[in-house]
Each structure stands twice: as C-alpha cells, then as structure tokens.
Amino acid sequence: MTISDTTEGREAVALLERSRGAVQPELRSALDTLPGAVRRVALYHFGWEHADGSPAAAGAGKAIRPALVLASCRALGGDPARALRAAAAVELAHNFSLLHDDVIDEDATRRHRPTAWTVFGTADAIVAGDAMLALALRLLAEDGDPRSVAASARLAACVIELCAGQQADCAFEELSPEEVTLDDCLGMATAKTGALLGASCALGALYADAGEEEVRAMDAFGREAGLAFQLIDDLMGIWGDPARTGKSVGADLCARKKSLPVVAALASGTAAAEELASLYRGPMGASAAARAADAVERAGGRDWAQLQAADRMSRALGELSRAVPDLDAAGDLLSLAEFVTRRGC
C-alpha cells in the first residue's frame, strides 16, 4: 500500500487537486504572455501541449509548492484567493529550476515524458526556464497587494539560495567521495530544496498578514519539511519505482551524485563504505549502480535517511506550532507534509 492509498493520502491528493485547479488559470494566463517559441517549450514542460503544439494532458506535476502557499495562508486565517498569484509565482520559479536541472543532469525523462531539452534542444530549454523565473517575479511585481513587495524580495532571495545549492550539488560531482561531508550535503539540500518550500510557506503567511515572527516560523517549517522531502526523494532516486518516479533506476548513482543516503553511507567507516567509495571512483554503469545501491544499504545510508526524514518532520512540526499554536487550523499543511515525506515509503 502506498501513502496515496491511505485516508490521509487521499485527503492530501484531493487537496493537491483543488490547489492545482485554483492556481492553473493563473499559470496558464501567465504562460500565455510568453513569446511563441518560448511559450511552446514552457507549455510542453508543464504537460499541457505535445511537442508539435497540439493539446496534451500529461500532467503538470503535483503542485506541492503552490498548495503550501495556499494552505499556509489558510492556516494563519487568511483568504487563499488573495495568494493565488504568489502560488503561481512559486510554481513558475520551481519549474525554472526543473528545466535547468534537467539540462545540468542530462535527465532524459520527467513526469514520464522526454524532458524539454531532449525535444527542443538545450538552448531553448534554458531560455524557457529563464523566462519562467522572470515571469514569476513579474506576477508579484504587478500584483496590487501591499504584501507583494516583501513577497518578491523573499522569492528572489530564495532563488539565489536555490542556485547556490544547485552549484554545490554540481561541484560535489567533481569531488572524490572523501571530500564531501555530511554537513556539506545537508547544507546543499537545505538550499536546493528546503529554501523554496520555506519560501512557499512564508509567502502564504505574508498574504495572511502574519507578523514577522510567524513568517519566520513558517519559513523554518517549510525548510525542515523540505529537507525531509529531499531525504525521501534521494531514497527514491536509488530505490524508487520508475513507474512512480518517471526516472530510470539508479540514475543518481550513475551520475555519481553525492546524495544524502550516499554521503551518510560513505561516512559510516564500514567495509561497505569503502566498497561504495571504490565504485564511485570507477565507471558507473547499471551493474555498478546496482552494487552501489546495495553498498549504501549495507553501510546504513538507507536507514539513516529514513530516520533523518522523521526527525526533520518532528522539527518542522515544532516550527509550525510557533506560528499556528492550534494545529487543528493547520490540517491542510499537516496533510501535505505527511504526503510528501511518506510518498517513497
């Protein structure tokens, strides 16, 4: 049984569907303002068009980040309709990062389709990502809400942090296994994943007219939940079912990514860690990747990541209670957090 088969999972899926339905008109309206060639790549990436420009229904992802914006606004007593543009801006910023990540990582598939760069070329995919980021900031700049200035500044700062995390992730690939510490890897994951989830929650709080202390607590909640999310995502990158992840088995290992379970395994001081380090120094085809996955598990990397994910969610709930003392008001946020941190189990 998967998390989506449970009562809590079904509630989270329904919440995500409602959030997508609310935000999609803002997204489509924004994307339709892009120049033709750029718009074509963007709409393909979101799954709304085929490569030839004909309509498609491939799905635009789970829309977790916009759902967090709306749920955070609601939890703090705000009107989620006020935060729809902010939610769309967050999703545009996220998809900017996905387009670039696919190019950097040379990933061939996303959401069970060929990635945009494999269809339209590297240059067009990068340019479309750049345009999405600019569009995200324009959405906030043109919003008449008095909170939009603070929201724009927070999202821009988040994207800079996200880029630093991506740069660190790329740099790790050039380093030997012994040169990447667990603290380095946790810092990278917080910047690359946690920052945008934190910003999503903070933007929702801003549009609920929350105070600075509550906004900071919501940002911290999202960051901790984001790190839990990344831990689970890293586990899925090694052991996930391709039918669910949309990526080939062992792709992260073949790319010699220093993901959190891998770095934890390498730091274990075990014989399996030495075996894993040796594998990371040599050619990493499918057979070597399978042996590497086994070594990560024997070295304790899988168990460590699962325990860390639970611990980070506990910290996230502590931060959430600072902003929303009555957690009954944060039911949607709790459902989303449960969903994203158990989806790989």
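Numbering follows the first chain given and starts at 1. These numbers come from a predicted model, not from an experiment. Note that the rigid core is defined as the largest set of C-alphas that superpose within 1.5 Å between two forms. First, how it differs from the form predicted in complex with a further copy of the same chain.
- As a two-part rigid-body motion between the two forms, the smaller part of the chain turns against the larger by 19°, taken from C-alpha fits.
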Second form
Protein chains: 2
Amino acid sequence: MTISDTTEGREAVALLERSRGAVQPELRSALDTLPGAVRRVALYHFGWEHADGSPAAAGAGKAIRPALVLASCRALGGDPARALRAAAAVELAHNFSLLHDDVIDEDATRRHRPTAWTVFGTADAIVAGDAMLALALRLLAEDGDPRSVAASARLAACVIELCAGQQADCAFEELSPEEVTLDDCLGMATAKTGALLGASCALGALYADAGEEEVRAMDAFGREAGLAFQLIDDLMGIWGDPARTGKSVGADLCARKKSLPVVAALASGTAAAEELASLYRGPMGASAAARAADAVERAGGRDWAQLQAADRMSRALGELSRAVPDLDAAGDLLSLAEFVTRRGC
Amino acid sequence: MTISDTTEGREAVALLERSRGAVQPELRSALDTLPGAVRRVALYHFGWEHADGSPAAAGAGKAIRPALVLASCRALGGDPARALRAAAAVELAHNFSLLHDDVIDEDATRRHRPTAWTVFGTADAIVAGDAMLALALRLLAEDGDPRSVAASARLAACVIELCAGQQADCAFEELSPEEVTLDDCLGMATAKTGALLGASCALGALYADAGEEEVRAMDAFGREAGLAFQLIDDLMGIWGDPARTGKSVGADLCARKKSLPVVAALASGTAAAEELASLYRGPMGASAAARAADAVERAGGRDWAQLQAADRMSRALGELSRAVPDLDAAGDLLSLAEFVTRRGC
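Moving from the form predicted alone, what structure would you give for the form predicted in complex with a further copy of the same chain?
The complete assembly is shown below, putting the previous chain first.
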C-alpha cells in the first residue's frame, strides 16, 4: 500500500495540488520579471519551458514548502491569501539551492530531466541560482506587508544555514566514515533539510501574526519533521523496496554514502562497526553492500534510525500542538508532515 | 601625475579610508555570524584571514560602494551612522558577485592573492558567495529601520541586474565580435558595473529619507559614473600606460576582449572595422595588437569612447545636481566619482 492510498495521503496530495494552484501564478509572474537569459534557465529548471524555450509542463516538484507556508498560516488563524508571496519566496529559495547543489554535486538529473547546468552550462546555472535567491528576497521586500521584514530576516538566515549544510555535505565526502561524527551528520541534515521546512512553517505563522513563541514552535515543528524524513529516507536508501524508492537495493551503500544509519552504526563501538568500516574502505559491489547492510543492522544503526525518526516525529507533533492546540486546525499540517516523511520533500 | 597627487585624489583617498574605518566593524561582525567553514572562505576573500585561518591584513579593496552609500546619505542631509548596515550590505553584495565571477571566469588572482576558489575549491566558493548574498539581505532585514524594506527591494533588484550582466558577459565570450551590438555591450556594462554603484547611491539617499525623485537621480548618478569608468577603463586597456594600469600594452586586445571601443569600432561600417574584424579572427600577438589598436582608432572607436565617457560623466553630474543642488554638499560624491573614473571601482 502506498501513501496515496491512505486517507492522509490522498488529503495531502489534494492539499499540495490546491496550494500549487494558488502559488504558481505568483511564482510564475515573479520569474517572468527576470532578465531574458536568466529567466530562461529558471523557467527550464521549474519545468515551465523546454531547453529550447518552448512551453513545457514538466512539473516543478511537489512544492511541499509553499504548502507548509499556507497551511501554517491557516492553522494559526491567518489568511493564506496574504502569504502567497512568502510561499513563492520560499519555493524560489528552495530551487536556488537545488540549482547550485546540482552544479556542486555534478548531478545530471533532476525531476526526470537533465539538470540546468548540463543544458545551459555551469556559469548560467550559478548565475540563475543567484538571481532566484535575490528574487525570493525581492519578492518579500516588495510585499508591502509589515510582516515581510521579519520574514526576510528568517528566510535569509535560513539560506545561510542551507549553505552551511551544503558545505558540510561536501566536506563529509572528503572524510573517511570514521571521521564523521553522528552529531555532525545530524547537524548537516538539520541544516540541509530541516531548516527550510522550519522556515516555511515559521513564515506562515508570521503572516498569521502569531507570537514569537508560536513562530519558534512552528519552526521547530518543520525542522523535526524534516529530520524525521531524512532518517526514514536514509533507511529506505538501504532497506527500501526498489519498486517504491526508485533506487536499486542498497543504493546508498553501493555509493558508500555516509547516511545517518551508517554513521550511527560506525559510532557504536561494536565488532559489526569494525566490519562496516572495513567494507566502506574497499570497493562496494552488490554482495559487499548486502554484507554492509547486515553490519549496519547488527551494529544497531537500523534500530537507532527508526527510533530517532519516531522520536523526531513525536517532537514535531509536540511543537505543533504548542503552536496549534486545536487538532482540527492542525489537520492539514499533520497530513503534510506525514506525507513528507513517507514521500520525501 | 597620478590621481592621488591631485587635491581631489587625496580627498577621495582620505574619504575612502574614513568610510572603511566606519563600515569595517559592521562588516566584520556580520561576517563573524556566518557558520564556521563558510565564514573562513568569506574572511579569506575579504583579506582578514590567510588560507590557513590565521589573521591577515591583506586589504579588502577600495570599498568604493560603502563610501558612496555614506557620502550619498550625508549629501542628502541624512545621518551616515544610520546607513552603516546598508553600506556593509552593499559591500557584501559586491563581494558575493566577485566570488562567483571568479569561479565562473576561472580567474586565479584577486587583489594580489589567489582567488578563494583556487584555495578552497569551487563548491566552497559558490556556497560562501551564496551565504554572503543572503547575509547582505539579512543585515538589511535585521536593521530595525523602516527604510530597510525599500533598501532591500533595491539591493535585491540590483543583484538580479548584476546576474544578468554576468550572464551577458559570459554569452559575449562565445560570440564573434560582429555579433555583439554596441547596445548589448553598453547594457552589459551598465548591469555589471553601473547597477551596484547606482544602488549604493540610492540606498544612501533612502537612509536620508530622500524623496522618490532624488533616490532615482542618485541611482542614475551612480550608474552614469560607473559607465564613464568602464569606458575609461576600456580605453586604458588599449592605450593605457602599463606603469599605471599594471597591464601590458594592448592587453585587452591581446585577449581579444570585446571592450566598448572595440565594439564601437566594429560597428562603424568603415574599412578599418573590416581590418579589425579580420585581426580579431586570427591569433593576436603584440604586432597584431598594435595594428588592432590603430584600426580601433581609425574606425573612430577611441574618439567615440572618449566622447561617451565625457557625456556619461556630464549626465552623472546633471543627475547629482538634481538630487543635491548645493555643490558644497555634493563635494564628497564628486571626489568619489572622479576617483572611480580614474582609479577603478
């Protein structure tokens, strides 16, 4: 059974569709203000144009973050219509980071299409990402809403955190698995995944005129849910059903990824940790990957990640209930959080 | 005689030194809030640290832009002390673009030191540039000044223009000289050089509570002065005294740069234009460069650029006098504008 078969899954899918419908005109008209060649890269990246500039409908991803902005605003009694620009700004900031990450990681595919840098070159992809980041903050500054100042400060601070996360991710690639601590690894996942989910929820709360404490709790809700997602995603990268993950069995192990269950296993001080470390030092074919998966499990990495994911999700719900005590009002956010942990963000 | 020997030159040098002294603590404390590894790249780029993280005093450039912010604020009757954050934000935005331009252009040296990407790698330089841009806009948003919203919108819009200018610059590299029009070339120079000088002056005016018309005129003053600088810089790249420019004779021609006098010459429809186009198609040694310089001159490129530079400078002064009718109050800005056109920015 996939998530879209469950009631929550169907609700989240419908919610995301509605929110995309509301935010897309704002996003599209913002992108249309970009100067020619920069706009072309951006519209390609968002799936609205083919490489040759002709119209496309390739789909710009799930757009979880703008949905979180609008749902958070509504949950806290605000009018989501006032938060549409903030929602578009968050989506621009997310996509700026994707554009640059693809350049940095030399990833060739994004949303089933060639990445922008492979089509337009590295220079144009870097510059288009820069322009999208500036556009995100211009959008907020031109919002004409007094709440946009606090929103800008939060979004800019979050982008700095995203940058630190990306930097840490690259630095980890150069280290041997034993040199990466679990704290570093959790910190990197928080910065790369949690921070912008948290900022999305916080911005929604700001546009609902929520108090400082509620804004903080909404930020924490998004962060914890993001970390829960990352833990589950890492588990799926090792033990996930290939039919569901779209990856081959043990793909993350074959790539010798320093994912959270692996780093937890390596830090366990067990004999299985030694075995795993030695497997990570050698070439990793399918049979070595199967032994590595077994070693991660015996070293406690799988259990740890499952418990951590459950713990993070429960912390997320605790924070959410602090900001939105009425469970009915929090329903959309719960659906989105569940969707994120099961289907990614 | 160099500019620093003239009264205006000495005044500008002293003014820049005072403004650096005022802005640096703001800039440094902002950079110190960046997360570890990102901060290190930024402090290296600004000349405050060596590659190994030990303290340095390499000098962070002339810092023309923050000086323009403060001088514009003062000229329009504002308190420059209130514009220090805006001045630091402008300098951060400028340095973000330098960091990324160095990556994109693969330049190995900046301010007599190895560029950040050659020291820390491309990924870290891109990410540090991103963080510096976000920091610039965070600084304004956290300013606590109601004028910061308009300042943010202007700075963000200007960064988008910078991006378009950088994109155009890269695109021109791929074209043959005949394919680049003079309008394209002027547009690129305005975006790459004029826009941020204009925004610096406009931000200073905003923090002096200047009216819309004055802010617009200050923006135009900075833009026109920036274009005058670019024209003179391009002339120096062909006919400049190597002892003064620090470049070899005809350096820009040897690099087959599509500078403004060259593009103007090519667009002249003269026999000399034909000759220049043919020289630009072949290999360019010192003797070919000398013939190319001669062809640019005979095709009218040198005269055109000199007249344009004078015209732009006179337009700059016209705009300045609209915003600051009292010539005494405009004195610092005049010194800075003259300094920029003679010594670069």
